[in-house]
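Here's a solo chain for you in structure tokens, the form predicted alone.
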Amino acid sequence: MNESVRAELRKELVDLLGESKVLWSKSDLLPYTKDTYRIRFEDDHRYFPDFAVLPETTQEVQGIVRIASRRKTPLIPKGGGSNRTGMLVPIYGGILVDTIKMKRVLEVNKPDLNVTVQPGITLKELDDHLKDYGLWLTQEQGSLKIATVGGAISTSGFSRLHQKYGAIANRVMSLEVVLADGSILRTGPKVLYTSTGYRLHQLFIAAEGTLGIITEATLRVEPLPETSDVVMAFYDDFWKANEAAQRLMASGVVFSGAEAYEGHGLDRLGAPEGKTSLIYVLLHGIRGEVEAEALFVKKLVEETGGFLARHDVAMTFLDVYTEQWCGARALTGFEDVITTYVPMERMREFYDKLWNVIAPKYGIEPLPGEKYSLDVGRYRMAGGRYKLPKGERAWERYQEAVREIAVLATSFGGSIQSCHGVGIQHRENIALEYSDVALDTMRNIKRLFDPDNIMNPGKKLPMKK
């Protein structure tokens, strides 16, 4: 963008938001040069927006995507910057709409259990609000603190609560979106249930800005529950927390999340030698249900070889482990997470693979107790974390490396990310799990929502070649 260009849209951007929310000096651009994402190390911070502007309201949203409209320059909506993909790198430079300022809660309906909100509230600010009307969204995913609203909807996050509860998809009602030529959509009414029309808000969940910016959520809430409960236990090793997992999964019992995986210094939890992995089940409901619920998963646990921590231990665990896992997920060390899907029958070959001949070819090491983990329930997300390759070719054996466990993951009937969606770091990979076809049509959506494709060009969908 030349200088003349730069200084008539900034004066557009001031006079419609005013000095202080609009951003354009290099120190201020800075934060908004990247995500999470491991981006080539020689490449880091090359890539600023012109712009990074602050709204408030829907109409200041409508009157930025206006202004872009008219000048064809790429929009990149952000909510907490947690993403792990490179979905907010603002690869062709343009204004980036950072809606961290939009988090009023504009309704809550508790005899309808629904809540309105603008999209820059975060999940853990939601759920604070929500208690004082004894309710809560359920959404609980690791960047929980500082992922928003509509960070988690674009992205379609994960939740831990995920088998009672569903996830963020699964909570979603009616959005407000501005479509790239400023026009205001309402996907539907705000009820519970309807069979009437095209499930217009199913659109904009997963697809990471590229079709609009949501300036509204209507989502589902939950009465809080009388009480909660969690049960642990270590085993042998991973595949024997498998075995009480699939037994889990199989049983009926209605659980809120569980997580099986392979941990690293289990002794300071109270585990016997030699026990190097663990399973915890997490229970609500009202107190009857929750303690039964917990004698069926201890007896479970009895039946396949496990050994129960102690339910104090269990309790404090639960404590520390959100705090951490919450805070993990912020951190971007020389380290990467795979969070696939694969068939539960193919689950033990993926990993043979992927940790015997995979990752010796491209020089990756899991992380001690982070080789093995699964997420317990309706949506079974397999994941492990690695280091990344160091020494000559680093950067592009890691992106082989990235490409062949997609490959490897789709071979079985699998999906590339369960969750952190595609970004740039998927952008080619999906085609192995999308036909032509689908593909097709996903492009024939964008360019119906988006024909000068000013939001967030570049990601989500590849190239078509």
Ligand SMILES: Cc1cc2nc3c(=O)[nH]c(=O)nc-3n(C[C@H](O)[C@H](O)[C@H](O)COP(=O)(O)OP(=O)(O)OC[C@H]3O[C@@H](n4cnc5c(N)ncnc54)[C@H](O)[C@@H]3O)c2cc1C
Second form
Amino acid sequence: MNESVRAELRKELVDLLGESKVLWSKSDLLPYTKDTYRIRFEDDHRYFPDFAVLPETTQEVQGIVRIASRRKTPLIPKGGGSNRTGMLVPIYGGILVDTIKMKRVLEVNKPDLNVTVQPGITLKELDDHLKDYGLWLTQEQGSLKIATVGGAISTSGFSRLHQKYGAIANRVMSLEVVLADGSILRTGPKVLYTSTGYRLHQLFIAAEGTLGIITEATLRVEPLPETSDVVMAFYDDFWKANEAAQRLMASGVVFSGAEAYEGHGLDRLGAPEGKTSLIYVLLHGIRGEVEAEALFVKKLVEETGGFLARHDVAMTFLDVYTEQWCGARALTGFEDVITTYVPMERMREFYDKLWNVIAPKYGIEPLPGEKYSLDVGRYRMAGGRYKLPKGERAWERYQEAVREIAVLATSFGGSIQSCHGVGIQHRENIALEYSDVALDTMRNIKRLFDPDNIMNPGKKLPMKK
Ligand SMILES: Cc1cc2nc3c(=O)[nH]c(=O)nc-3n(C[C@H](O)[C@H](O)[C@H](O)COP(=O)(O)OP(=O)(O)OC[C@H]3O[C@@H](n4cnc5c(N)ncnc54)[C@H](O)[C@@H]3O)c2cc1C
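So that was the form predicted alone. Now I'd like the form predicted together with the named molecule, please.
Let's see the whole complex now, leading with the same chain.
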């Protein structure tokens, strides 16, 4: 952007928002150069936005979009910055719209179990607010303290309680969105169920800020459960824990969420020697229901040769696990995470190829105890974590490995990303799971909403060859 255009833009933005809500110095913009995706190592802080702005209202967002739209300047909406695929990297500069000041809860409608909020409120802040009304959102992401409502919708965030409560994609009732020309779209009535109209709000789920800026969301919430419980058990290896997981999923019992994984240091949780893996099953509901479900799961553990963890240990573990997940597991910058979907009958084959063929070929190494994990339930996300390669051609080897993992998952009829979206990391890889016609349809939708391609350009969709 040339200096005279930058000066004009700065004046217009300051006239609209005031000096304190417009950032332009290099030092103020440094935190906006990247998100938790490790871009090419030497490029880490290469991409600066020209401005970052901190609007508080829909009208201010509208004003910003109108200014950008007149000059065809890129706009990048930002929530908590916790995405893992480079969705916020300002590769073409432009105006980064930070929603950190848009945190207001606009309405809590208890009889109809819904809430209307601004997009910048974090999932944790929203739950803290709802608690006073005896309600909760149920969107338990590992990043719930930093991820915002706008970010969770725009990435189709995964919740570990999805089996019983679904995830954010199932909770969006209506959205207010500022479109690329500055007009304000209300996607439909504030209802969860209707058969009228095209379901426009669905287009913004997982849109990664490429179709417009969400300025308000109405979401379905739930009454806080009377009680909750957890059953945790240790197994000799992941595949034995997986057997329990498969039986649980086939049983029809209504658990809220569950995870089976290979862990390390399980002795600290009271696991007998030789047990390398665990499963935990979360239960929420009314007392009698939860007690009956816990009994059912314990019997299943017994039948599959598991070793039940002490109840108090399981309860404490779960609290700590949720509270510390962000800090403890996000070694971002040095590791990457696989969150893929593969059909259950191909999962073993997937992991065999992943760790025995792909990993040694590109020099990627699983983090201790992070080789296998399955989010048990409807979404069945199979994952793992690995250290980024080091040494010669480290970046290229990392990209090649990611690509090969994507090819493997899609060759089984799976998906390369259950919940971390596309961003820049998978921009070219998604062509593996969508046909040309599907991709062209997406491009046409993008063009309809954003003819000048100013909304988070260069993300989500592959470049046209
Ligand atoms: C430790 C850790 C744990 C994680 N655990 C989970 C997990 O359990 N489940 C899961 O799904 N993900 C998880 N993630 C990934 C990440 O937290 C999610 O993708 C999250 O939903 C992103 O929200 P955010 O507010 O941080 O969005 P950001 O990273 O700020 O933005 C993400 C995308 O949303 C767009 N966006 C943000 N706000 C708006 C808006 N108002 N209007 C339009 N577009 C907007 C941005 O442009 C960008 O494309 C985890 C990440 C970390 C670091």
